[in-house]
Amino acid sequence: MDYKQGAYKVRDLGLADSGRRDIAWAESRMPVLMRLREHYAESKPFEGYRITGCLHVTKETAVLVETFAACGADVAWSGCNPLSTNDEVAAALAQAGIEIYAWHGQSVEDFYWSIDRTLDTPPHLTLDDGADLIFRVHNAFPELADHIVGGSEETTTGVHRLRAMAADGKLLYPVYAVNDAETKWDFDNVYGTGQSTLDGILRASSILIAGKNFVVAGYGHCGRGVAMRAKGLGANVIVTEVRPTLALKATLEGCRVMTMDEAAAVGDVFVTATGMKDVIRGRHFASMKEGALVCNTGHYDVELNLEELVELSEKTSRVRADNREYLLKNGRTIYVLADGRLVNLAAAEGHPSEVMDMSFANQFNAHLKLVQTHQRGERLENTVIDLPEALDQEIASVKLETMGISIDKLTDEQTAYATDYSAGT
């Protein structure tokens, strides 16, 4: 494994070359984030600042971290999951200069080692995808917090848990909710989610969706996106909730809705995405068919509680990759997935580039805005922030244009009407 002190490590820098390709690929689907390169490459308005990342390594990432770079920035990168780095594109960026510590199946040891090796320069920007470096921050090098502007987190459980932590007065430095976008949330959590899940799903087993039971645990808008698309492939697609509402649109929708315990002995295909730990646990796989597939797109391994299904199998063993045969002690067989890890990343290779174009977009804005703020000597509270609902419908407008698409605008009487409370019938 390639290893240079204070520079790099990745899995090997002979893969660099594809790694290249594969950026350059993505670059040409991402236009927004591409235009944003242009505009502030001259300017570099992140120049003196350090950035550090902690999110998936993929073509899409790279090019989010190379625009970093031509915009001035000094940047540190590792992965926010010990399965999804590609190292292909790993390679790419370290040959490119970016120090970067991200190889694909990492150790729990080597993720946290990766995060700390980005830390060993204090940075003054953090950008997260599920928050583990903003939390190995304030856990294990709290004084670095006086050095930060401010962060980011691309996803929904990284913010639930950052408001939860702003909320008991603990978070240290401010952080933007990129995940709170709408042009993140709308399009990369149901579109990016929903595709990506079904990749993984079949690159891992190559099974047949249509005419399954396709059981998704949680109707919130990733899960949506799942079983919009498994429901595209001919599904019969159950859903699992603990939201009313959610259920009840779920059912509104076209889904059955059930309980995982009702659920668990009719589906054949099942996918967690509710940032919720034991979703699925023994007595749910100890009752599912013959051959059920098994896995979770949702952040976090915790998901689905293998720990029980272990304690109730007879054997374990790889049947092609990412996907585990567990035989069970009932003589079933159920199949798991890139071991409960984030089945899109593990076995596919994320989000489109298309979508990621808006959600990276949203990331370069709030990190510009930290630096801005920064620059005129302001600090921002110590409090989860959302993005500008304007900045918003200024990514949507450049998506659209980008794609040739015209809409219509209000003319000055419809933008009076809008907020006439006079009018009446």
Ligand code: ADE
Second form
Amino acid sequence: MDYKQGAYKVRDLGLADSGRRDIAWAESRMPVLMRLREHYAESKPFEGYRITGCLHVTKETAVLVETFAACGADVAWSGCNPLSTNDEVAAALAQAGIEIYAWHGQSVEDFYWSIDRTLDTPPHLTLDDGADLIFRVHNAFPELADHIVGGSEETTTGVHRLRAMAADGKLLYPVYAVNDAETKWDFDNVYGTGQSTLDGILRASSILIAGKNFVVAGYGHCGRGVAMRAKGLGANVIVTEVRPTLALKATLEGCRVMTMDEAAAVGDVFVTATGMKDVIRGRHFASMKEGALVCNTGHYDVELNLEELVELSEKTSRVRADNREYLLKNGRTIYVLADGRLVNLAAAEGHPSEVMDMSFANQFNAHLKLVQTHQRGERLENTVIDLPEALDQEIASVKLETMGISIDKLTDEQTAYATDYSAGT
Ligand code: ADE
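The form predicted together with the ligand, contrasted with the form predicted alone above:
Entire complex below, previous chain first.
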């Protein structure tokens, strides 16, 4: 593709060919997003706009980035997690002329350095997964907000924080809650997280799931997806929750529900998917069985309190890629995967392309709406905004069509019946 040559810092540009093959593989499984690319490539609605993104650098993200670029945007990118960048993909994007600062195994300093480089040129639009870019604009470079038309947020945790910011009147520009589109949360969060989390656990440990006591902390959409897939592989699924309705749902869906204190003593595998900090902490680690395996699939690396685990430990060493052994003073061994960071992205490749297809079609639509609103000379309120329901249904329709699935349509009589209150039985 022919982009304006951007600046970059990636691990090794020599990895670009392999990354390019991976991106082509993802493109072949992301027909909804590719259709948007085809549709808007000629009119180039993003021409004159700079989109700055902070989201996992994967083959699927590359398809989104190159779709924006093909539709006229000047794109700058950094990863939203120090361990989730695919170095091959980052190299392919840099070689194609995308401005990108991302490599696997960044320090926290590298992470913020990368975000800051993407902000050296003021953006018109920001795209986040976890809100780190938006926070950086608000906390370090608030003057940039005057230039920003709007943003979007990909994940549940990010949306919660941005809604809190908006409620306090602190949000400096409008943000679309991409996470809250039905074609995002009801698919990506459930089936994407479910499959990719098991994928990460298996790549890092190669254990048999069948017969294990598999503890899932949190029965939101992500936790429910993980529980479903663990059950499918033959695990005895245990759920811990703080919300009574979700605990009840887990129970009626066939999981055993108990407190983390109870689960800690019986679990073989632990996965946190809560968005909350310290879900598994010192006293839980202390009561775990020999060989327990612990990981996190929530956005931030705060769900496992590893500082408390270190205090309980005599020594620690890496036993395989993304798998660290902690030898406790009580004589038992605990294995922590991916250093408590998102196990599905650090130890595997994140969600499959087919599901990211819909999530990223929503991202594309969010930014298209921001640009169209701007071009009409209008400005949205500085708040968190839902995408229109009609766009959701359109994404689902196109997805079904690309899968070769037809569905029924209501007749006019049926449509009238749906809102008819003149007759009952
Ligand atoms: N989040 C979860 N899976 C992902 C993927 N494959 N690409 C980008 N972001 C993701």
